[in-house]
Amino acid sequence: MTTALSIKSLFKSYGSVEILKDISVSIEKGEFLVLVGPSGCGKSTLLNCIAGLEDVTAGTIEINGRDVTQIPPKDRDIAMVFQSYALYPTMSVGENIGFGMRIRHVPQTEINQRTGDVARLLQIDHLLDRRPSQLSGGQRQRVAMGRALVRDPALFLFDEPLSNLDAKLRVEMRGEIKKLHETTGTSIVYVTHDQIEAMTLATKIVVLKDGIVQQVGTPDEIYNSPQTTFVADFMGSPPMNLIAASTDPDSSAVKFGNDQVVHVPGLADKVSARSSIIVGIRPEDFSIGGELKVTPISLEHTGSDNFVSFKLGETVATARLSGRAHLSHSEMGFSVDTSHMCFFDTQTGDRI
């Protein structure tokens, strides 16, 4: 497959502050990457130098191929959708889609065509002629997406587009982008603070910390995965439990604190003698009934799930479990599936 997108030892400064420490990702023609990381990370700032915003101290991007470091934005064949969706007040929908085509002058007939095929695309073929004033803000992002896809272009760079929208309308945003993808097959990198907007539209995700790389991979791989604490903290909602404990290996036992323990088959293989380490378990991975013994701190009631609080040894852990199971606050036993248990360094916070 062709490299719709490579990034090779990338670095950002502004003056003697380092933004952006070596970053080098690449994806393959119709992929979908999301960058993703807390506010500050750095992700937004290499999102401007793909587009060719911002110069790069060191390093080098390739678009299909073709070495872009030091081309400007407008030749870079990419098409950008911003947060704000930047939409041209006093022109119509279908003005604001073709303007990038009228000022490249493309016949008009063209542009008629390949403005309604776009609109059609996006179920705003009914909205040609309405302004930007008269939009709802799901149409207007639609309007800006319109504009970028008209373009056809090598890569699609998304902004945080959906920030502004209300949590429904995000949602349903959210699967029209992902449906888009599909249809079109065209090569994507998204910005986005938000984790579930991450593991919903990617086909590859980028974990950044502080201007650093934290890992590289699939959705399920990020998740099921994570190769450091910061990411196993990060992705997820709530986020995967991370506990202080200790092991003994000959035993297969994980302990936490003095009298809660757990039997991890094969541990040996895993962990190579006895040692504190932090052990990182997700709340689904929590069922009633079994050896550790807990008592709630904290029942929650959502609906579809139930959140229960309780200590191990000392930290305060979270588990997802039905809403339909009857919980109260006495002691319980749990189980853990141990299968997809992570381990990770005390002191480094790297999976072992």
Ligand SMILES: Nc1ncnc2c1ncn2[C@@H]1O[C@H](COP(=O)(O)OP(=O)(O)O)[C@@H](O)[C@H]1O
Second form
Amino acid sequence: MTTALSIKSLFKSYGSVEILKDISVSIEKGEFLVLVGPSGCGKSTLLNCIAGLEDVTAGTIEINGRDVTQIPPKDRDIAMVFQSYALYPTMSVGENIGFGMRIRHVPQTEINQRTGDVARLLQIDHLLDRRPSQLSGGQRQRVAMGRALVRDPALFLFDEPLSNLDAKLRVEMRGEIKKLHETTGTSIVYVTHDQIEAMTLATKIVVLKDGIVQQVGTPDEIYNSPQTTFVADFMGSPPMNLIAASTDPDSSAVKFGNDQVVHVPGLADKVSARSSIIVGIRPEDFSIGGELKVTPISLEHTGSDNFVSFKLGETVATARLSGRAHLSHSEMGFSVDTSHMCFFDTQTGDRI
Ligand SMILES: Nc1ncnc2c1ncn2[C@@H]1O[C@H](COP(=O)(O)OP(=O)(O)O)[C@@H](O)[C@H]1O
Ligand SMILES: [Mg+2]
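Alternate state requested, the form predicted in complex with the named molecule (shown: the form predicted alone):
Below is the entire complex, every chain and molecule, led by the chain shown above.
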């Protein structure tokens, strides 16, 4: 396998403000890397550094094994799709897609051929003569992607390309982008603040916070084995419950207080003799019937699910149960899938 992108010890400052701190990430050819994190954490800055639109303060960037750190954007063999599609309003769809080739004096027959191929792939071949103003948001999005795809670059860069679309279209286009990646096998770096987009699109996720990489992993690793309370809380909707608890190693009991106890096989080994910990439990890892006594504070029925909130010690926790469960506000017993429980250090928030 070839490495499509390798970033080593990248730092980026604006003046005295350090925005990106010691970022090291790499992907193989054909991977779909998603950079995810809250607004302002440095995602676009990192993408712009990869594109060459921003200089780096320190560190190196290699694309397909070539050091491009000091190379201008046009020579990096990349194509970028922005949040605002930046289409030329006076050109037709076909001219927009073929523009890059036209300025490089590619023969017109070849331009037509490649524009047609990409338009068919994106299912906009019937729109080639229209102007951007005559298109819907989703169609404009496809044209912007077509303009990038037609170049067949070593690396595609996407910066929140779906955030201007309404919810339904966003889900639809998400599926299209995934399909496109699967059929073309291109290497992609994709920025989003939407953790669902990250989970569904990525082969590899980088979670960023304040310009620092929190965790790199497959969607499965990020979701099921978050390495910090930040990642646990950021990924998943509703997020992982993070609850302060004490431990009793002799009885393998996690105690949330007020007689709320869960027994965890092998607890002493899992928490390395800590007497107080933060316990992470995904909402779907609760089920009805068991030793944990809970009294629902609120019940929310969405059809497919029942979301139940209740106090666990001092924290309000949420359980996701089947929409078919019959629930009331009276006390009931819950059990917890202890094999999926996560334990975090109270001070650092790091996974134990
Ligand atoms: N040209 C700039 N000059 C100074 N600060 C900037 C500049 N561009 C971005 N920033 C700052 O860098 C941080 C990261 O921004 P950005 O990469 O756009 O975040 P994200 O894309 O994750 O929302 C923000 O605090 C932002 O204010
Ligand atoms: Mg951004």
